[in-house]
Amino acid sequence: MTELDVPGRVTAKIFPYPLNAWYAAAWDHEVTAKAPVARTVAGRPLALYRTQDGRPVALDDACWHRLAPLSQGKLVGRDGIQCPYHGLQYNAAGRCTSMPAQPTVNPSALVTSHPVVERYRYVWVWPGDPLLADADTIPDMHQMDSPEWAGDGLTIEAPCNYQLILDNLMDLTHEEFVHGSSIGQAELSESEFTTRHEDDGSVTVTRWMRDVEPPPFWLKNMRDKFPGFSGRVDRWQIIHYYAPSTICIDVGVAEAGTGAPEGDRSRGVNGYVMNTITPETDTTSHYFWAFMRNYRLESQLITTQLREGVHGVFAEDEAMLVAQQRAIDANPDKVFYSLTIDAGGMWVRRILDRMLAAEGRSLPVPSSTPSQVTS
């Protein structure tokens, strides 16, 4: 593993998206055997549905004949979908099986069927070369369906480039300024942190804030587990990045001085903020998130309260990201500067740059917009 002491060089303000990667296309409950749903993943318009035996399918959302959107059609037979315009039918492999206006089927009539895997409560789609699709490379989000964790989440349709969301999640010092009424506190910027590029290609950013006052969000959570709790806490944020766009954040607080930094979290509360961001276009993203906890698993009330509370926090992020995207669009000649706090985000950019290079899509470095690093 590698510890990054000095931030490197940013080569672009926002990145295109790799295609040879798994992206969450939908929550599992959104994809049904009753009707197709339209969803654009990495610039690919898709028609998503389930076969009668429950298997998820992702076809290009354009009929071979006149490109009418299949997602506006209906599901037919065991695994098929019918075009809403002239009635052509396709099976789950994307092969046309019926052309109502003629007795024979043109053998070239196909639409692309993309690799699909259902895991961790999401339907994942591989929009790139299907020969490279390996389900073992889907990011580890086991907390989403483990009996040892409980929680729920939502989707944000974010009108910004996916890279901006990754930047936001890899540096949480913004909580002090964007989320002052819920999870922000001055110690976020004041505390030291480490950034590591792990052997498996992931990136980990670790920050501990010792003997601090719990912000309102965490005081409420402590009192859910320890009624009447008061006092100071040790707080942690351990950010795990998995390429290209999944970030799982181990967060929590424990009664100060009870050993949480050394591994004993029994006097605390622990959650995981699960984030996986799917680029829709260059400037829009599907942002799937959930908050999972490992205490008071039986309480639906706490599940709902946490989901709504985090939803409110993330709405503050969304407002900032939208404003940032507008500022980027309005200032194409201006550059990004990077601080020490951007170390995690810098690793993410390096990894994405390598993925794009492997696809023959290396980013140009505009000579008029050199990136700058300062500390």
Given for the second form:
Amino acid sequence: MTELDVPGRVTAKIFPYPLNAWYAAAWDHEVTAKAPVARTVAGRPLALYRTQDGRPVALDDACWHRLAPLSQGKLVGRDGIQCPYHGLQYNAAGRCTSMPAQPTVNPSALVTSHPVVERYRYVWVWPGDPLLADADTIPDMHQMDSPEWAGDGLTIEAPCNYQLILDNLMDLTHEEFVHGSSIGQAELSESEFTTRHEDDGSVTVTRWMRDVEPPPFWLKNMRDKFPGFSGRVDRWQIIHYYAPSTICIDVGVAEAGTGAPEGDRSRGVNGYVMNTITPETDTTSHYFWAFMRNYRLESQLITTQLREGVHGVFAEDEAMLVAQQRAIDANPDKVFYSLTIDAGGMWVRRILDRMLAAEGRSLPVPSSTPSQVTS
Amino acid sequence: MNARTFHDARVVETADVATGIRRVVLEPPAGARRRADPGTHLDVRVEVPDGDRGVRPEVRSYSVVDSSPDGSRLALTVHLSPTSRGGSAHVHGLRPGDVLRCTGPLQNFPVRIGAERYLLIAGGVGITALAAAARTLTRLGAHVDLVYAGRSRDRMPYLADLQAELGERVQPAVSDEGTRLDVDALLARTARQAPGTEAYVCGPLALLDAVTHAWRRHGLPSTALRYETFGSSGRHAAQAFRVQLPALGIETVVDPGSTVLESLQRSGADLMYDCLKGECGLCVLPVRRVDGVVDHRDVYLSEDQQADGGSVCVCVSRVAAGPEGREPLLVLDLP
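Starting from the form predicted on its own shown above, please give the structure in the form predicted in complex with its partner chain.
Up next: the whole complex, starting with the chain shown before.
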């Protein structure tokens, strides 16, 4: 057993982000061999591009010479980028290969090239110590590019700390209040749920709502697969968290009483809400999401309808997160308190806290902890 | 304690890993443990024979071939050289329980992430500087070829281990099996098929020479060829010489422990410079006359520029006495 944490420590309002981790920096299609794109990942401004043979590259976005942003330069040669200011050129390893007005190149001239892996339709970057990177630890998002799943997604540039988004996704009782017109229903906060955490840094929150009226979003999906469907459903939400910031939610409904809770989902529809959140700064995040389904794979109409539908739902989350971050900023002396619905989010916070500790970046003990606050 | 501080590491394991090549595993004391990244070495204090006076301490550098992630165990691998000045004999004489005075892991040979392909060329015990790089780059998913050359398998430490771990990425070139390394053919192929390759070389001087010449001959980019030099010390020993800067009426002596730049500044010249490592070129001055040989120690001037002798990087370069034996002298102009 480890010692008990000080209450309030992992409920930090502005949660720091681990650096020794894979973060989705961009959608695969955003990174091209035509021009670099600027993207800040975990506080590191990066220039992302592809080599002529298609390999993604992530270089620090500051020329070695006078720190001009390489992302405003152009791509040169087979794998290089040219500084827009004085024309220094770098290869994909970040090594300077050409300097103006001299025949030699200073061997110390380097910019950091970060480990990059393209997987599951994202370009993943490791902003921390490159020698610790291991592509096997990229979270499982196989539904993104499996032939058994279809769907699409978008990015939300969320002006809030990344952990607020993880909190949001780890507890879906908010759907009743935030998404009343689409997926919300009272049973969300009335039904039981279980929270499990595993040694590999994953957390699972499972909630079943049996014999309920399908909310509009799910009735539409049922009718896409079973035309003319009406009646009650068993609804599930199984939230899978993978450290540091990926949450894949197994969601769906099946005709009530046809055995879905016991494993037979044949009379239902199943989706996966794929979320991976990349901290940009302490108070801004790149929120990459997609909605994948395993039925009617041939229908681009359904793909587009689902993407637009979820886009609308997530706009409601975004509005709430913006308002929450604003209220946090406006109340520097106030702290977070927890409810039982926060069990999943609190496990996430503890896992992140341990990742930070492993990097020698433990969370500060709050100056005013809940136990010290009196009213 | 910083990485350069010497401390007493305990020898916990010794083993012969090839003919005349011994692996020595060290356990640094708790406060001195640091992760050893690929390419790092330890500076080790050894005792070498000193004529009739017994032994004297000297410092040698040995690559860390592998290590535990927390730095609690570091392995060196040392070839007992017949021409050794005594350093390798000292290490070969160590037994478990002995103490070796050494620094923490020092980095002169870092591996860069992100190159299109990697070509690691090891000769014999030179594998010690490249084995960890091969493992790390492989784990990162990079395209790695490890060309490992030796006279015979029994002189090639870790070959079987590396083949078992890295499979086809390891390409042994064993002279007595008729697969002697053909550096020219290897680099011709590299230039043709993968000019974006970054190469790292470690091995005997003959191998390094062959690689650097072939690398240039095949038009591969000089910045993509990396080797460890353990400090660039020039072609001539540092000696005192006179330097004149007539434009400012300065004449002074550069003693072995200082540079032309320092000596001129001390005499009142106000000169521009920045890196003090012979890299940036800001301190370059035109040469009017030299008695002796200019020992160019910079990497800013190209080989042609150095051979031409018209200019010199005053932050690092020196003058040595020429064969004619005259007192060495450097006469400089202002740019």
